[in-house]
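The form predicted alone is given below as one chain in structure tokens.
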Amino acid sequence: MGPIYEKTATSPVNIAVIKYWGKRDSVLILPTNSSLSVTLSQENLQSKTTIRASPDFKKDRLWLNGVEEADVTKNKRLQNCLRETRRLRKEYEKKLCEEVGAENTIPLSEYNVHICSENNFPTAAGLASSASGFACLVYTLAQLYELPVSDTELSKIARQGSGSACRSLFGGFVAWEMGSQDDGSDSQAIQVAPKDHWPELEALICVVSDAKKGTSSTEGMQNTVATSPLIQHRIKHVVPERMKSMTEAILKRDFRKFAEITMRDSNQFHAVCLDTFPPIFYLNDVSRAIIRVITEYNSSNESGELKAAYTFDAGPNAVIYAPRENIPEIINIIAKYFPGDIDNGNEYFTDPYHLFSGNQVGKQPLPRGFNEQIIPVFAPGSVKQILHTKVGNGPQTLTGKADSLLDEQGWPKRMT
């Protein structure tokens, strides 16, 4: 058996504080307004993909979540990504052949590759699976191209496989900047601020479905577009005027701002959504009580200050952003009005930072002045998970034999 080409990655999902929603090119896909995410900690949502190129194999091949094999020939996004990663590689090939010789460049650019990815969380279930999964077969294939391009390029790659993955190639918190060039050229990802700027902000993810959405995003954008006209107020005078403010709050850590822009950026996008004729729902029973419950937790707060923040994708999961200092008491409000169900006991809430003694979620008392009767009570299961997680970094590489997806022939682990 000759050397082995492979490499293996992780990449993170981000959650948006200024949505994406809507394109002006469904090919390239360049979106109607810049967006602004953040990217959440590895340690509990990720995407890893291996990814292997030898002259023995006969095609391109992509396992999902180690067992099942999608058609690479029918997946046009994931067949951009292929062809503009090798495209830079081929030019990089070129460029060696003349630093080093034809004899010491190994023509990767022309072996096919066997792809296994997977998730550690729901598919299709509105946590940017598609983001973190476009993101990571990116990068993974620059790392194994060793192509010698900023992450801001890579971005622009990954946004024509999931428009969202490109601020998945970088920590902290990110911008994608729409662009105004019809090829693309400018519609990238920046950093505005690292994984490290703004400690004290954390999140909590409420799953209250794991079933695959009812529309996909890619079809409600092609429709809100074609008939809200909501959305072009939002994209001509909201998000631009949005994008700067938000920008500001984090670099100013001002999280009152923050807290504010976010929620009236979901409440928007969701509006848009209901604009939409027919109309999107994405939200549900449970989604809706949950802004009820921040809403009135801030409310109920004497300083006056906002005390946490929701916002809401294309899925019915909420993402709370809050200060750490009040992660334990959202969590404690959150299992109080939509408790675990007894099946799922050990998964609903893991306590990964140990912010509890003993069996007390969900029973310590509500924050003075909350109004109790503000919704009731849920059934158990309402909200499947409350996941705790904190903002993260960008892709990582894996350098473990142990990490790698396929085996020493070049398929998944998981089928042998």
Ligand code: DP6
Second form
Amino acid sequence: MGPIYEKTATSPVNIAVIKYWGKRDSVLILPTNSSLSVTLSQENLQSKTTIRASPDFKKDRLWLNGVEEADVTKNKRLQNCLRETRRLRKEYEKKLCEEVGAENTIPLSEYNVHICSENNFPTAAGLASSASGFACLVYTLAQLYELPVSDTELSKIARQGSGSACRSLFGGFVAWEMGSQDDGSDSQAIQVAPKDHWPELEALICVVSDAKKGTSSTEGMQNTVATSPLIQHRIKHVVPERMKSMTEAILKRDFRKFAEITMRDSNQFHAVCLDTFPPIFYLNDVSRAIIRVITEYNSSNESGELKAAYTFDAGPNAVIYAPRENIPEIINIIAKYFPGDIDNGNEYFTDPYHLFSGNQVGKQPLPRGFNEQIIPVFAPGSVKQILHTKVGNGPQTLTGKADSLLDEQGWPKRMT
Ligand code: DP6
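Having seen the form predicted alone, please provide the structure of the form predicted together with this ligand.
All chains and molecules follow, beginning with the one already shown.
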């Protein structure tokens, strides 16, 4: 067997604090406003992808989450990412040819690829996986092809897989600058601050049960742009100012400002959804109740400081950002009002950072001044899971043989 051309890498999930909602070009995926997100730790949530290129492969093939093969030809966005990275590889091969000669240049751009990708979190949890998935695809291809380009350059390709994916190419705090060019050449992600810039900031994800399947982001934002007058106000008069203030808040580690903008921006995103015709509802009763408890938690606090910030994407799950010192209190409040299902006792809250001793989650007293009557206690299982996580790093390359998702012959390990 000849040499093997294969790479494995992982990529993180990101959760926006200034939301991307609306496209001005739906093929190149160019947004109608800039956005800003926090990259979450890969300890809890990540996508992993192995890609191999070989002259022996008959066609490009893709396997997702260890299940059946997906049809690559039907996935336009994947095709776009593949085409763009191959184009860069081709350019690079040309340059290599001139420098080291054709006999020393491997024509990887002409080989078919086998792609195997999976998430370490259940897709059923309803957590967006397209951002980490497409970031991982593009990052792994760039490693395989040894592309001499920056992560910002790669972000423009990941963007064509899923808009929010461009922000998952960096760790820490990341802005997606909307750009103004028609070809998308300036619509790219940049790092605002690295992961270690604000180590006290942590996150909780409350996985909220939802029976029905909601409107996809892609379809939802299309309808908003087509029908909502409010989104125009957001695009022109709200987001530009917020991008500046949020960047400042992050650079100064100003939680009050960070929290206020985060909550206001989530609220406005859901307001433009309601202003869409027909309206789109992503928040449910449990989501709204979480907003009420976080608001009570903030306003009952004597110091007047904000202690936590909620944000919601295109679904009912809540993400709560807070300084580390407040995290145990918040988990306790959430677990009190939204207890776990007995059947799901072990999954509900795994306490990865050992904050509670024994079975104290949800059993400790509420903070002083907190109005206990603010909402009723919800039925067990209304929140399925509380995930405690931190700010994390960008994509990582894995080098161990055991890390590969493909076997010796280049077929998915889990399927053989
Ligand atoms: C609400 O990136 O999933 O999470 O570009 O159509 O793939 P496409 O949409 P996607 O939209 C994410 C929307 C959001 C806000 C955000 O992440 O900024």
